[in-house]
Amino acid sequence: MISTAIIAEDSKSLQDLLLHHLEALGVREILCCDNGEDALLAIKGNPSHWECVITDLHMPVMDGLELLEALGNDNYRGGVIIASSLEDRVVQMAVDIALSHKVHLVGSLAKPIDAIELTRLLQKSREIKGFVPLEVKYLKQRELLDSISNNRILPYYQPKVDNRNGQLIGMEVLCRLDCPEEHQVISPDRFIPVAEKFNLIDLLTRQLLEQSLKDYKRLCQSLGCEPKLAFNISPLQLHNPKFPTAMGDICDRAGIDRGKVIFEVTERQIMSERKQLITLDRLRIHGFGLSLDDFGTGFTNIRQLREFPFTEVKVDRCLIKNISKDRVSQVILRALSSIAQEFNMALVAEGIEELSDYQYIAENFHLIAQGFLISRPKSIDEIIRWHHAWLKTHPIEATEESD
């Protein structure tokens, strides 16, 4: 749970209130404030100290919509909650305020306050702040090293289908490294962070794309169709002039088309200096697609996706989770449902976990599926039987046309 706050909001009974479930869930320090101005000079008195920040809409001297704005142009990094029961347009005007000012708009709450909400909302703001709850074992340079040059990469493989008839659109690409020396597969979160350190990230991408284009034909084959296949990069990889060039080279040797091959770019990480963005660009004059990963909890705003050259863009799983019920996520996704549509871009739900969430975009949203209620990542055989598997219980719609 986060461990400081601050509350925006002039009614004492509410302030009482929140500060009475803030307290029991473990928030160390909190403060509250009876208008906007007072809580932006407390955070800017100490910005990366507050990790959240509760905010009424209507307030006197400074009012909810004002701090928003505010809070984007000093670029505050915390967890921003509406606490408030106004009609849904006036919502909406908070989040599109939000998001034009990359403010980290992480949900709302309707009033009277629900404990469960609020803990929800409470532990997404942790996840924006990239909380690690555990400590984690990372990979000596050397073992990273002598992993790749055994061949130890492993692709594994999560499907991503289209959520109106089951049809599988294509498959994100996760690195994993068979460890003998541990009797098991390591997951990323142990290597990835020692590639980037020590300039290996580039070396770690071939070897995946290498070895998962060697699988495709296989898995056409096996599949019945032609996947996409997506794969992560670093926003440091985009300062190599080279790598646009070097990815294209191994398609064409694997004599696989690059227009099947998106590159991932996480939304955690600010793309900002001209040599990143040209690459971008030189990755789509190449052919290849582009995703922007984990929207929502980052740094790009509606402008910057409009005016960047991705295919695609994903929606972070904080905004996905108990959407059926959050209605400022359900607005973020509408805005950006709108946008996708506009440019011809495919929106993406990852970190789909519960049935509800499922059956509330697939009522309300036609947009492309992922997450674990679908498929856990998996190994090429897996992922295989997994698709045999789900054809038989989506069998007209996985052979359906899309609409």
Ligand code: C2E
Second form
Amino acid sequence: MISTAIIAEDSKSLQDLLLHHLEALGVREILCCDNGEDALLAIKGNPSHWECVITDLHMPVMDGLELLEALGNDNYRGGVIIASSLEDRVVQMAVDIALSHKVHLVGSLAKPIDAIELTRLLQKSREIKGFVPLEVKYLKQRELLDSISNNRILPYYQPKVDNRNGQLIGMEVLCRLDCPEEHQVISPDRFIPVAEKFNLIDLLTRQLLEQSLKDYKRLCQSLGCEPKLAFNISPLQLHNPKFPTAMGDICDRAGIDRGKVIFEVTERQIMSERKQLITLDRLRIHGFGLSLDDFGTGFTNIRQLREFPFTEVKVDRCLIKNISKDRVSQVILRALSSIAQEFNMALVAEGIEELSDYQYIAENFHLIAQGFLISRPKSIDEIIRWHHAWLKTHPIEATEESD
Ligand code: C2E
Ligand code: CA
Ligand code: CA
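What about the form predicted together with the ligand, after the form predicted on its own?
Shown next: the complete complex, the earlier chain at its head.
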């Protein structure tokens, strides 16, 4: 659960009720304000301290939508919940503000307040990355260097499928380390920050790319199709002007068309430096696809999408989880879907875990789906087996056909 929250609500009885709920849920520090301006002042004093703001819509001095906008202008990084039943028109307005002012609108909470829904929204607010306190056992620099020099980098593949017909469109290549001393392969949260810190990230990307391109022909033969492969890169790597050429050379040596390779860049770190933008452009010029990753957790203003050369946008799982019931996420996905169409970008919904969410998305959107419901990331052999099984019997297509 989150540990700090601000309530902006002019009705004393509703303030008390929210306070009571938050205390019962274990939120340790709660500040109550009678209007948006007081809440804004408190946040300005210590923005990174407050994980979530719950605001009424109608308040004196500064109302909820104004507060939402002001928080966006101040680059507030926590979640915002509107405690009010919203008509569709207001949801649309709130989402427009959230998308154009880069603020994390988590959802709306109808009155009377439902404790279960409040818990869900607070949880969603917590999942906005960066606020999740991580207790991670990082690899030491030496251990990482050993793994890289001993070729222990393993590509794990997670499928991306067309949500209307189940066809395999591409795969995200996620990095794992094989470590003989540990039971399981090591996940990237334990070593990517280390690679970034000690300047090993380019080496790591290069090995991962080489490794999976080496497997690519066998993969295509076994799958009977030529999926695009998507690799994650850190925004740091965009500072290196040689990066596009280095990646291009690896593809050429492997005899793989660059159009089959996509680089995913997370939007969590704002890419503002000219040098980074130039590298993005050059990756496109070199023929690679470019994907804006984790949309919804970071601060890319929706209009900025126009200025970047992305060919794809990936909606983060915090917006996808529970979308079948969450009106705010539904409106955000709709807005993104039309922007993606307008800019001719592919749209990916990632982190799909629930069949109800998959079905809601399939009924309302045509996009590329990725998530544990379809398949977890797997080694090359496992993914080939998964694809055989998927072609024969995947229940999702059966559900769609029975509609
Ligand atoms: P990401 O790029 O957002 O990748 C998606 C992550 O979400 C993966 O975690 C994947 O296993 C997980 N995921 C996929 N579907 C679901 C789902 O339905 N539910 C849930 N709960 N999770 C799902 P993974 O493999 O642990 O990777 C974590 C992050 O590490 C990646 O997040 C990416 O930012 C980073 N990463 C992975 N490989 C590389 C790499 O080669 N280079 C760099 N720079 N970063 C990498
Ligand atoms: Ca990614
Ligand atoms: Ca992602």
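What you see is a predicted model; the values in this text were computed from it and never measured. Residue numbers count along the first chain shown, from 1. We call the rigid core whatever largest set of C-alpha positions still superposes within 1.5 Å between the two forms.
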Aligning on the core only, does the CA of residue 380 end up 2 angstroms or more away between the two forms? no
